[in-house]
Amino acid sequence: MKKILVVEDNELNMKLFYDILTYQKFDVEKALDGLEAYEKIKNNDYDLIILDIQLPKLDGFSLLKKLNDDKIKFPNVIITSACAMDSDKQKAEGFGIKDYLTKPIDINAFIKTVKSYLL
């Protein structure tokens, strides 16, 4: 079973992502902030990360930078954000991230994007 880490501080968004992904038969773990996500990524193997940008303790881009700086290998990442700023999309591309989904998400597009990495 493919293992996904969802990094999201909003309870409703987390529940939505969790419910969608578990319904699709993925093994889902949760992190509520960037520091918790860092520790989980450092100590576990994931097949995919769903990452919010605006997070407490360590935002999504700072998390990615810290992982790179510490040479911690991480899988493909799908960014989810309420902000659809071109500068954020360019930052994501700088980390090699191709998929940047804006919230509220289109559920069908979200499932299709996740499956494109895992199936």
Second form
Amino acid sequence: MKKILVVEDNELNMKLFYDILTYQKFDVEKALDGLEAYEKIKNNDYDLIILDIQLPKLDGFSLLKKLNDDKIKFPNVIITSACAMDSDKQKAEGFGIKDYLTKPIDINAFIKTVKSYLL
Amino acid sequence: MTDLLHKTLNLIDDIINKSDVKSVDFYSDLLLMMSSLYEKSSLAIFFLENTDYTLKKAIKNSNFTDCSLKEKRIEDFLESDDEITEFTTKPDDFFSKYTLAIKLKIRESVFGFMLLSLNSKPDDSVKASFRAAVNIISYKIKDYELNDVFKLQLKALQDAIIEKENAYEIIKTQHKKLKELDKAKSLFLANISHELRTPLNAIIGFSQALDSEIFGSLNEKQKEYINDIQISGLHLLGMINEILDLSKFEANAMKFSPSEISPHQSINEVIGILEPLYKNKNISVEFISKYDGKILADYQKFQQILYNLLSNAIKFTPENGKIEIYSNKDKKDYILKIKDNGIGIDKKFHNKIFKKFIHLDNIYTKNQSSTGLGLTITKELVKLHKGKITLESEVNKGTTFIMQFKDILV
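Output the structure of the form predicted together with the partner chain; the preceding block shows the form predicted alone.
Full complex below, order starting with the chain above.
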């Protein structure tokens, strides 16, 4: 079973991602802030990370930078952010992330994107 | 140059360099020294108006006390065009037999006169030297007065500049404040957009999840409601996007990535996207394309222009109506027209229609979700393509939006 880490601070959005990904038969783990995500990525092997950008303690981009700085290996990342500014999309590209989904996301497109990495 | 003239010039030069033109000494020295030039002579200087105390005192200090020269004769001379004149005078304390009068003047303005009274009839060299002396004195005095005036004007000018600088500073501060406020507003709009997206993600996401019936089937009514929630959510999203777009335009942060695109294809795509909407109202949409080449445009933004205008046209056109899209070229310009036979727009609103948050008629928009930003954004998008958008419209006849994109033909 493919393991996905969802990093999302909004409880309802977390529930949404968790429910639909679980329904798709993925093993889903939750991280509610950037630091929790950092610890989990450091200590576990995930197949995919679903990452929000605005997060408590450590925001999404800072998390990615810290992982790179600390040379911690991590899998493909799909960003789901409520920020629709182009500057953030460019930042994501800077980290080699191709999929930047702006909230509200289309569930079907989201599942398709997730599957494109895991199947 | 005669000897007398030469002496006069040297003397005047001397006096002028030595003393201040406004001091008593200047005039007593002047008169005293000048009379030494001419044998048995008397000299006097008069100022007509606005002579200050110093100058009057200078006259008083001269030997001139009583005047046998009648005032009238002097007045006549001053009113004449002559620069210099000769009077025969009855000798007394001041006057000798012959008196020369000469005007103190600068350009055409006479501000005084000088008298030189002599025992012998003045010859040409006397006249010339006297004239030269008076000319120099005139200039010196006037120069001084002008200096005074100039100083006053300079002061006034300085005051005005200081005042202007103060005003400029105030405007600069206000401008800075406004810019900051504007920036804060744009940031606020961007934040609002962000804050609204987060709950909207849950609203649309959960209703989509329910709609897909992965967690169990829905009955008809439940399906209908879920559909309603989704449509409302998408409307809300449309508005959020418009607010974000506007804030981008206002912050000059709207990205523009032009490439060679086929407007023909782009327009057909938009017509395809909106097909369910116009089919629903049984509106016919006809596309008459007279230019099939390419243009330099931002694909997404060009489509957005058309999408906004065409969806507006559909919105304001009654059932069974007709919408026509014309495209053509004009030299290197691309022309696009969208014509409907809908409700039309009153002439008095034609100027307002592109302004922010304008809703023209609530009767027609009450069932439509709208921010009143659509046309404002459309205009900005057209501007981004170096284009201009205008409209022709008549109430109950329809509206035509005309766009001319400057020099974008490939």
